[in-house]
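One chain comes next, on its own, written as structure tokens: the form predicted on its own.
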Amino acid sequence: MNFDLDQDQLDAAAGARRFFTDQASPAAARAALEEGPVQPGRQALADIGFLGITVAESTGGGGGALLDLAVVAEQAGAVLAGPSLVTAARAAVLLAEEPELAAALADGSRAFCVVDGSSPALDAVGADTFLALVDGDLVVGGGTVVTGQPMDATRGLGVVTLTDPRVLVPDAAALWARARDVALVVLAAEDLGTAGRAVEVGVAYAKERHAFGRAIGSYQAVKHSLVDAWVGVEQLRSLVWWSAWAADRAPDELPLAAAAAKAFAAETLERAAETCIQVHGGTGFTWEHDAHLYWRRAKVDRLLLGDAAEHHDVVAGLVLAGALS
């Protein structure tokens, strides 16, 4: 049995990562916290076939499986990239009875946002489509947003007063629930590729930064604060990869493994920012440092979604009532 990504998914990670790195960027990042755009942007990752890749071949996508995503999802997290893959694979799973709506999400025609209840919904900032579940029924709409100030601009966040909803499948409390298990599972995905970047550039900093004439990376206490940090960020990919490989292949396993997939990804990630912080010393916490970027997505990813506790009850639950038997 091969538990790893096969040669195609490593080659579609190989492309991803040159994507995402000419198109967005720490740098593109802190520009959104001052009111700049979003990188690389919706079209951007329309037109090189990213929005779709969930979506139906029938209807201009790639038909491709949500482990295929994942592996996309984890090069944008580790570069800040927006907007979030999160809402397209969500979306898909909304629409696939839906044709022409399908094909607007993946060619990029219709800015796509999905709202759950008043919370502030991820990628709000630019939609001109929103989807929700009213009543049990999944509805679509137009909408008003309301933003704040963000923590972390490239997540789009904002509250939505939906007009002139439309019920587009009624019933949908089923299919509602199987999309939100996709989002945690690409959420998760991007959080593994944050995380992953924020322990790297904390490990270059302790191989560079000296004190008392060494590295301090050759100190105890920092190098095991960067071996815990990149620990979690292994143990987080083996739950990513699980929970993408159940959404396609073992639905039933899907529950429980992507509740513990955005559970464990809320905390590994808020450990590996603050960890990285911790190693840049003062340098760290100045908003000259790319550190506070990590943190803020950390912050914000946390909740998105239900925080680690709601999904570690989930978990729980799941598990005494047999999942696994």
The other form holds:
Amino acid sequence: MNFDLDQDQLDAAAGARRFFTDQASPAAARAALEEGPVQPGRQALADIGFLGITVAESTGGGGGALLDLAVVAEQAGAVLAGPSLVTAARAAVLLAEEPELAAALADGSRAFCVVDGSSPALDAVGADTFLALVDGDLVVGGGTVVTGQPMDATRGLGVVTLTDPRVLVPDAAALWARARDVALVVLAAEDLGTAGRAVEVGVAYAKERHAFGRAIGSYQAVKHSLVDAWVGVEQLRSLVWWSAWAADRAPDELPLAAAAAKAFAAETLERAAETCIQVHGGTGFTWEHDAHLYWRRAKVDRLLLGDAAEHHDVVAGLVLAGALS
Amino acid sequence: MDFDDTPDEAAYRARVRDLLAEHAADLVHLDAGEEAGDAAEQEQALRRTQRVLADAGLVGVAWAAEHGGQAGSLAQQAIVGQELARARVPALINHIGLGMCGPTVVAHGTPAQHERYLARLLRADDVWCQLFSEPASGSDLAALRTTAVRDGEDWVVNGQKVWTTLAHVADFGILLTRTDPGKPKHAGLTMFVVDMHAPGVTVRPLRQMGGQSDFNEVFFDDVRILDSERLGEPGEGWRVALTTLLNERVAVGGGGNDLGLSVESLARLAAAKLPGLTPERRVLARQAVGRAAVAALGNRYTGYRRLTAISQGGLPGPEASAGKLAGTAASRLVSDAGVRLLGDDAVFAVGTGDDGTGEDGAGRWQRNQAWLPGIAIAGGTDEVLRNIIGERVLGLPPEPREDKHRPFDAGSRA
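Moving from the form predicted on its own to the form predicted in complex with the partner chain:
Now the complete complex, all chains and molecules, led by this one.
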């Protein structure tokens, strides 16, 4: 047994951290709320190869494992980058047998969006090619996108109506389910990055800010809140790595692991973001401070692709079906 | 990253399974539905079980050969633990000796002490306990008041310990005492090995809120301990105790093992009980089962990460405290889910009490509930562990500790 990242993955994380820190930031997420562009943007992500990490090498991708993508997604989440690598990972699964479309995903020449029924779809803003499950078949086509007031503009949410859909893969329910599980893993990985950063920001402030003659981080009321958030992040990291590993190496475990990771991510990020605001006091809920940007991400992500209650029910069902025996 | 056994690990696991099968007739096995046997009742059988396992090379797997161990890896140690659980062999009776006292004797004992104690500890010829907490010093351990006063070749000990697990069956204990009250509280402590059968040692079992008696009060009245039974230098007791505490946090939950009832037990209970619930209660119970399973899995895999780090040469650091915190939280969720599934049976178990009859063992879930408040206190309270993580992992400023540098007899005890 060896439950740790290898050196290549650690190097990839460090490289991704440099890229995302240069290209995206909470400041960019704030600007996007006032109709600025989402950073780093689809083409920049394609150019550095991140959209194609799990796309086959024969079609211009990296041919990597989902764990390789999850490691990068954590770094994207830490700076609230967009578009989401969730869409890239999910589309890569759906397009595994479609070389031309997979190549277009990897090089950014097409902008994909994956649509779940009538729910607002992730990365719909600016998308030109839509994938959906209709009557059990995987379809692809154009679409019209209605945007509203985004809680988190970096998520590119929109309600999509498909135009001219054509069947890409008939009887694709199993393929669709696997792609959705993969999406859950990558969403949890992005949330891991966001939650981890929210805790870091809270800890740094708790060391600086003084009240009643002491740094506020010395008070148990503040210290223990931050510790609980941090412990949650460490547990989430384990679930993200396990679920990504399962996607690659133990597909039977993926449904359980992916649902567990998503459910835990939703609650962990929410707690981390709310703790970050609470520790900052009045400053924490001003527009100028970054805390609300992590909080916005938390409030959106907890509902994307099913909330914690839905995934707890999935886990319970799998446990009953003998997934743990 | 790979969760599968390496070829070496797979071969080792097969060998362990063979050994357990070969000795099956000589080992205690838990009955179906009974997961937490009473150590006192089964003392002799449990001692015999540990001796059989030790002779088969399955105890002290990661201990050095010079101390009677197998010089194996922590991964091998974990494999033995998994296979013992799979074979439904209960926790070794000397788990405190193996997890905490033994490593402390190894780190701070003399060669003569190693010779005298370690091999017998591994075979449960001697059972050990850890005499740290006192009525007025639980979390604030360094405020303890039990004294040891030098008298020729001996030290004379007076005072009281409490909440001492296994003291009622123990042959030896590691005993933390105050030897220099004129020094600040951490500087005036000294550690000894104490013979639990020595004149002046009185053990009185305490009954826990779940009804069982796993721990005790221990009184010391002019108990004489030879200076050669000292562990470390006089005044160095705190440093010695830190070795014990560090090992304790790894032993208790730090490896991702379930505290209390396992998530697999919950899964079996859920499969049996969910179909019979009303639709409304079923929704709530499923939520509770799902949430508990997620927490338990998160804790299990975090334990695997810690095990990986340690087996790659890392030392168990303050991060291990996070494992105990998360393990306690997961255990509460597992217990809560079990109780929701049982409903009325969880508060009024009929015919499923201490005899543990019935696969669902409602009485077992009752006792488990009553044990959980203890988990959140023993081996470091949740609050103290949060301080440790906050200060040593996150680097937050420390709690004010006004008595830290003051002589103990000049007000520390106020």
